[in-house]
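Listed next as structure tokens is one chain, alone, in the form predicted on its own.
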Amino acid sequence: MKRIELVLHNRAYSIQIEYGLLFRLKEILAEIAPGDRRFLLVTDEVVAELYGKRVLESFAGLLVDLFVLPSGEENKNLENLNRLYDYLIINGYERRDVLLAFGGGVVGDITGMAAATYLRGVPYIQIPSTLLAQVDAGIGGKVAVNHALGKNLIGSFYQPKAVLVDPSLLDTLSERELRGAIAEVIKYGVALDYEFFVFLEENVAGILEGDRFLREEMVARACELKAGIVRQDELDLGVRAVLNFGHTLGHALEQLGEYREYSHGEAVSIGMVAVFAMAEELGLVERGDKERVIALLEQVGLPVRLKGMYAKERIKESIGKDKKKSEGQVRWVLPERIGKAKINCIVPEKILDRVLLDLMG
């Protein structure tokens, strides 16, 4: 087992990574949350169909209930959060009881929001089932639901008691979901760690083919990078903004497509190409860096251009609603080179216009 300790100002928890961990949850929970407690396993329709019965059987002897959410980013909303509140209240869950977020980012966010606010806070544990959740959404305590006017606009910071990662769960992801999530992994290399970027260049074919050693290495290194940023900036007041690399345009595209046209990773892929194009125009990166990033994204099978379905002004309007906007201006995260990025960048409108038109061309 690989174990990463995430020590924060007033609490600490571990990220545990191991193939087959999913079916040792009873043993692991006895260490993390000992005593006579109730557990609520929150998952979605897809994960429940694939793993629900086997996981519940592995909990034999514990008091565990199951709550199933509808699948899909479009369901990460107040309506489904309220359904979870109703279940907790009607069934008398108490402060010492534990919520288990077993699923992707939608399940993790809704469960985390419920845990943060039900009875002013109950413990929860992340058991991320998708690559995107394993390396990003499940780590760091950001929990939120979407609003019709933007992604993740209603949320909080609430850290889990633990993050339990089983890379074998990646075997049942759809090809599109796996490839999309690798965009988020590439983000870590592009924005934070050149050596990790090179690892991905050299090994992404094996990762896509299912090499277990390479997948575990990829997940563990990405988790270490995410944990390192969260240690420095738990509440996203400074350096953690670097994790927004590629997300400013990416979130806008997701929202315009009502979370159906582009997956999160596909939108972030286009967003990363966009910020490299902006950085080139501003003279921040060397010629060739953008092409190298595009080559890796294309090797994964990710989009690097817009489909031309949105007008430029609609995209700019959606970008303007970004939650990281400060003093009326959108703050971009731009690369300085592969492996390093800078936050709080202002991009002149004429450059944004040129980049969007080029991506649409």
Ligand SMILES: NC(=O)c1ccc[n+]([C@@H]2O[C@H](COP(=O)([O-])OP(=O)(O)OC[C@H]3O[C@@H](n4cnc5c(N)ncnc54)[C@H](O)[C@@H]3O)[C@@H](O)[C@H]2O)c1
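Show the other one: the form predicted in complex with the named molecule, since we just had the form predicted on its own.
Partners and other molecules omitted; one chain follows.
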């Protein structure tokens, strides 16, 4: 088992990573949340179908209820959050009781929102079941639901009591989910840690084939990198913006495709190539770095060029709407080399134009 301690201003919690941890949950919960309390296992219908019965059986002797949400991003809304409040109120959950967020980022974000607000805050534990949730959404305490007018508009910061990560859960993920989330894992290497990038270059084939030790190592190192950033900037007021590497163009592409054309990871993959191309034009990175990043993304089967279905001006307009825009300028996160990035960069329009045209060519 690998254990990462996340010590923040007024609280601390651990991220535990272990292959097969899911079936030791009862023992781990006895340690983290001892005493006489109720647990509510919140999950979605896909995860419930795959793992619900076995997990509940492993909880024998604990007071556990199951609450199942519909699966998918469109369900991360106030209506489902309200259904969860109703359940907690009707069933008399108290302040010492614990919510267990067992699922992808959607389940984690809704459960975290309920935990942050029900009775002005009850404990919750993240048990992330997708790669994206294991290395990103489950760590750092950002909780939210979407509003009809935009994603993640209703939210807060509320840290979990623990994050329990079982990489064996990745075995049942769809290929597209897995590969898309590897784009985010590659982002950690590219933006924060050269050695991790080299580890991915050397081992990505084994990771895709399902090698359990490599997957565990990948997840643990990515969690450490995310935790390192959260430690420095819990409330996302400064350096945490580095995690938006590749996301400025990525978000624009996701929005233009109405979240169907490109998955989040696919859009971020193209976004990462774009920022390397910009940094190359600006003389920030050495020639050859971009090609190494492209080669790794291609090995994972991620897109590295635009499919050519959007006009350059529409892409620029969508970039302009990005929430990281401040004082009328879009702020980019640009690489300085593989493993190091800087935030708040301004990119001249003619360079952006050239890079977009190249990506379409």
